[in-house]
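In the block that follows, a single chain appears as C-alpha cells, in the form predicted on its own.
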Amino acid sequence: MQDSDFLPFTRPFIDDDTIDAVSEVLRSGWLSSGPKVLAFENALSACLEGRVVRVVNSGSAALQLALQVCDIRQGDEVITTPLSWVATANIILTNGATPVFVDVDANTRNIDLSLLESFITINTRAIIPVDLAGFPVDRDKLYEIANKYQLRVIEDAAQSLGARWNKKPIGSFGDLVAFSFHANKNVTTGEGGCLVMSNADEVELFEKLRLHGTTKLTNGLLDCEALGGKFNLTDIAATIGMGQLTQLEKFNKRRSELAKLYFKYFNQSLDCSLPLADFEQTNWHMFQILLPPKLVYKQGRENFVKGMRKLGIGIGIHYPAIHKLTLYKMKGYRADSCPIAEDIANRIVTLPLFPTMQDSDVIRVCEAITRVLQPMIEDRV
C-alpha cells in the first residue's frame, strides 16, 4: 500500500487563495497579532450574530482565560464531563480549582444533565459542558440549571463551530463560549481558538490576560494589571482562519453528506453503536462508533485499529476517560466513578470524516470495518 492510498481519520484542506493570502502576510513584515487578527475577530462576530469574539492561540487558552475571567480559584469546584480532550479538566486544575466529573448520557455521549444537580455543592462555581463530536448539549436544560444555582457556564464548544441549538448557531447566545481552531477542527488556523463574550468588563480583562495582563499607555509605555500569559494569535494564523471561515457552511454540508453515507453503508449486523442521526443541529465534526462490548473486552480495541491500518485506513480514539488518566488517579479520582463514560471511552473509535473525502471513501471504510470485525466476531463465538 502506498502512502497516497492511506485514508487518515481527518485531513485539513487549505485552498490556494488562503495560501496566497498567507504569503502576502509573510511578505508584509507583520507576522504577530495585527490587522488580520482584528479582521478575523470581526468575521467570527458576524457569524455569531454580532457577539464579541476575541481570539487566542488555542482552544485550551480560551478555556483557561475564561475561568480567570470568572474568577475561578482555589477551593472552587467546576463541573464537567470525563469524556473530552484532557485540556477541559486540566485548565480547571491550572486555575487552582477542582474538576467534578459527572457521567455522560449513553445516547448523546455528552454530560448527563439529569445527574448534574446532585453534584452541585456550596463550592460549585461553574459548569463546563462539552459538545462531543459537534453534537450540542441541551442548552435549554443546561441554562435552566445554571440560572437556578447562579453558576457560570463556560461552553467547551471546541468541536461545534457551525452546530446549532433550536436553529441558533452555537456561540450566538449563552454565557462564555470557547471554540478551537486546531488542525482537525471544522475551521482551522493550524493552532488557535477564541472566546465569545457579552460583558464589556470581561472582554477588557480577557484582552489583558491574553498578553501577560498588560495595557498600553498613551505615553507609549505599558502597565501590567493582572497575571496573564502569552496567548495571542498571529496574523498568519488569523489569515488561515479567515479563508477557512468563508467555507464553513460548505465544509459542514459535505460532512453531513458523508455522515449520511456512513449510516447508509454501515453493516448493522456487526453490533456496533452508531451516533445519533442528527442532521439538524450537529456539525458532524467526527463520526464515532462504539465497538461491540464483548469483542472489545475480550480482544482489545487495538486489534481493530491495527486491522484497519493494514487496510490503509486511519482510526482515531477520542477520548480516554479523563478521570482514569494517571494525573487524576494520583489526585484520588476513582476509576469506576463514571461507568457510562468509561464504557464509551473503552469502545469508541473515530472513523475518517473530512470535507475532501469522496463518497467511495466512506464505502471503502465500511467494507474494511466488516473485513476486520467479522472474523473477530466469529472468533469470539
Ligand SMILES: Cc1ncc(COP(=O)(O)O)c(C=O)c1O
The other form holds:
Amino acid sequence: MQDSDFLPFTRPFIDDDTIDAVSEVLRSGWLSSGPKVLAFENALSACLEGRVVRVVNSGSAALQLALQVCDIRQGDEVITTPLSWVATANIILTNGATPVFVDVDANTRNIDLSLLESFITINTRAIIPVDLAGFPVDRDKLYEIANKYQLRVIEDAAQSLGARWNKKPIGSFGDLVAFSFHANKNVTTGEGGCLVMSNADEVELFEKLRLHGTTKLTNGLLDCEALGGKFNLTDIAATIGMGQLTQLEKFNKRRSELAKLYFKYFNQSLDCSLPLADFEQTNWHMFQILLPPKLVYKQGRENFVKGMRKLGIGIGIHYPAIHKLTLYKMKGYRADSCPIAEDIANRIVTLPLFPTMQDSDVIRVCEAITRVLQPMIEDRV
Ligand SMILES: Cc1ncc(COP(=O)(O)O)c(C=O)c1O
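What would the structure be for the form predicted in complex with the named molecule, given that what you showed me was the form predicted on its own?
Zooming out: every chain and molecule, the one shown earlier first.
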C-alpha cells in the first residue's frame, strides 16, 4: 500500500490563504505576540458573543492559569473526570491542589453529574468538566450544583469549540472556559489555547501571568508582580488561528456529515457501542466507538488497532483513565475507583474523522472494521 493511501485518524487542513498570511507575518519582522494576537482574540470574542478571550500557547496553559486566577492551591480539591487527556488533572497537581475523580456516565462518557455532589467536601474549590469528543456536559445541571456550593467552574472545553448547549455556543456563557488549538483540534494554531473570562480583575491577572507576571509601567519600565510563566502565543500561530476560525462552521458541518455516515454504514452486528447520535450540540471533534468487551478482554484492543493499520487506517486511543497512570498510582489513587471510566478507557478507539475526508473514506473504515473484527469475534485469529 502507498503512503498516500494511509488514512490517519485526524489531519489538520490549512488553506492557501492562511499559508500566505503566515508568510506575510514571517516577512513582517514581528513574530512574537503582537497585532495578530490581538486580532485573533477579537475574532474569538466575536464567535463567543463578545466575551473576553485571552490566548496562550496551549490549552494546558489556559487551564493552569485559570486555576491560578482562581487562587487554587495546596489543600484545595478540584473535581474532574478521569476520562480525559492527562493535562486536565496534571494542571491541578501543578497548582499544588488535589484532583478528585468522579466516574463518568456510560452514555455521554462525560463526568457523571448525578454522582458529583457526594464528592464535594469543605476543601472543594472548583469543578473541571470535560466535553469529551466535543459532546457537551449538561451545563444546566453543572451550574446548578456549582452555584449551590459556590464552586468555581473551569470548563475544559479543549475539544468543544463550536459545540452548543441549549443553542448557545460553548464558551459564550459560563464561568472560565478553556479551549485548545492543538494540531488535532477542530481549529488549530499548531499549538495554542485560550481562556474565556468575565471578571475584569481576573483578565488583568491572566494577562500578567501569561508573561512571567510582568506589567509595563507608564515610565516604559516593567515590574513583576506575580509568579507567572512563559505562555504567550506568537503572531505566527495567531495568524493560523484566524485563517482556521473563519472555517469553523464549515469544518464542523463536514464533521457532522461524516459522523452521520458512520451511523449509516457501521455494521451494527459487530456489537460495538457507538457514540450518542447528537446532531444538535456536539462539534464531532472525535468519533469514538467502544469495542465489544469480550473481544477486548480476551484478545486485546491492540490487535484491532494493528489489523486496521495493516489496512491503511489509523486508529487513535483517547484516553487511558488518568487515575490509573503511574504518577497517579504513586499518589495513591485506586485503580478500581471509577469502574465505568476504566471500562470505557479499555475499550475506546477513535476512528478517522476530519473535514477533508471523503464520504468513501467512511465506507472504507466501516468495511475495514468488519474485516478486522468479524474473525476476532468468531475467534478465528
Ligand atoms: C480534554 C483536553 N484537555 C486539555 C488539553 C490540553 O490542550 P493542549 O494540548 O493545547 O495543551 C487537551 C488537548 O489535547 C484536551 O483534549
